[in-house]
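Single chain ahead, written as C-alpha cells, the form predicted on its own.
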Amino acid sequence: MLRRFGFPGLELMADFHIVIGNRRYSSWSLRGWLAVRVSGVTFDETVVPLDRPETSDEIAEQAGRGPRLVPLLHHDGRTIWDSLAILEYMAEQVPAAGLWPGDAGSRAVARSVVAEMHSGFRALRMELPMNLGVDRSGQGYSDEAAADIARIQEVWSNCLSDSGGDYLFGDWSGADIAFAPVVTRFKTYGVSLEPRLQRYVEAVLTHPAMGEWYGGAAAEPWVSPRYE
C-alpha cells in the first residue's frame, strides 16, 4: 500500500518515504510515522503487513544495510531505521516542527524520558501489546507490568507538573510521540488513571495525526491471529 501525505506550501529539497507495519499492531511504526507526519513534510508511505511468510523479504528490499524491521525512512539517498533515529532525523531536518522543546533543560528531560521509553518497559510491551481493534478492559497483568505502568504514570505526572500545556512539555513533542503507543495500550486495556493523566491520554488520542492513524488502522484489511 502506497500513499502520499504532505502540507501545501512546505517545500524541501527531497521527498520522504516511510515504510511501516500495519497500523493495528505496529507500535514502533506509529512512533516513526508520527515523527514524519507532524513535521509537515511531503512523504510517501508503504505499509508492509506483519506476520506473513513474505514480510521479512519485503522489508529487506527496503532496508538496505539496516535490519529487517519497521519503521524505515528513506530520504535524500539515505535509509534511517529505528523510531528514535527517525525522530532525531526529522528534528534536524525540520527544526520548525518543534519535535524537541526549545529550552535546553526541558529538551534534556524530554530526551531522557524518550530514551527510557525506548529501552525499557519490557513487561508492558509483552503483556499489553498494541492492538487498536479490540477492547481488553479488565484483563489482568503481572506485577512487573504493573510496575511499568506505575513508572509511566510517574513520568507523565512529573512532566505535566511543569508542562503548562496539554502535552508532556507544553506543545506536542517527541516525548508525546514516544508515549503515543502506550496511550493506545492504556485505552485498549482500560488502565485506570487519575484525572490529570486521563486528560493527557485524551489529548494524545484526539491529536489529528492520531485520528488519522486510527482511521487508517480501521481501513486496513489485515488481521493477524498471532496478535489477536
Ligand SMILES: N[C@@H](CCC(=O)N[C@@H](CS)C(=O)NCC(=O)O)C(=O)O
The other form holds:
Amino acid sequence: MLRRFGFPGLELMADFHIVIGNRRYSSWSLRGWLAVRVSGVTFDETVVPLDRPETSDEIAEQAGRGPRLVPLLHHDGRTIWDSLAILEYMAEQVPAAGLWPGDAGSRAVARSVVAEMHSGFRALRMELPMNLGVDRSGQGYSDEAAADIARIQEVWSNCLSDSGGDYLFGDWSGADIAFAPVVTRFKTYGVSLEPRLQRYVEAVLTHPAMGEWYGGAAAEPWVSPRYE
Ligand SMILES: N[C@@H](CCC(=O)N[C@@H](CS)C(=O)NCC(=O)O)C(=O)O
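Complement to the form predicted on its own: the form predicted in complex with the ligand:
Zooming out: every chain and molecule, the one shown earlier first.
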C-alpha cells in the first residue's frame, strides 16, 4: 500500500519514502514514521503487513544492505535502516524541525534517554507488545517488566522536572518519539501513573501525528492472531 503525506507545493521534496510495518503492531515503525512525519517533508509510505509468509521477502526487496526489518527510509539514493538512524537522519535533513533540543546539555540528556530506550526495556517490549486495537488493562506482568516500567517513570519524571513544557524536553522532540510506543503500551495495559506522568501520556496521545497513526491503525484490514 503506497500513500503520500505532505503539503501541496512541496512535491519536489517527495523523494523521502518510508517503509513501515502495519500500524497496529509495529512499534519501531511508529518511531521512524513520527520522525519523518513531524519533520514536515512530503513523503511516500509503503506498509508491509507483519507476520505473513511473504513479509520477510517483501521487506528484503526494500532493505538494500539492511536487515529484514522495518522501518526503512529511502532518500536521495540512500537506504537508512533502524528507527534511531532515521531519527538522526531527519534531524540532519530538517534542522528546523527541532527533533533534538537546541541546548547542548538537554540534547545530551535527550540522546541518553533515547539510547536507553533503544537498547533496553526488553521485558516490557516482549511481554507487553504494542497493539493499538485492544484494551488489556488488568493484565499482569513480571517483576522484570515492572522494573522496566518503574525505570521509565523515573526517566520521565526527571525529564519533566526540567522540561518547562508538555513534553520531555519542552517542545516535541526525538525523546517523545522514542517513548511514543511506550505511551501507547501504558494506555493499552492500563499502567497507572501519577498525575504529572498521566498528563504527559495524554499530551503524547493527543499529538496530531499520533492521532494520524491511530486513525491509520484503525483503518487497517490486517489482524494477526499471533499478536492478538
Ligand atoms: N532496532 C530496529 C528494530 C526493528 C524491528 O525489530 N522491526 C520489526 C517490526 S516492529 C520487524 O521488522 N520485524 C520483522 C518481521 O516481523 O518480519 C529499529 O529500531 O528499527
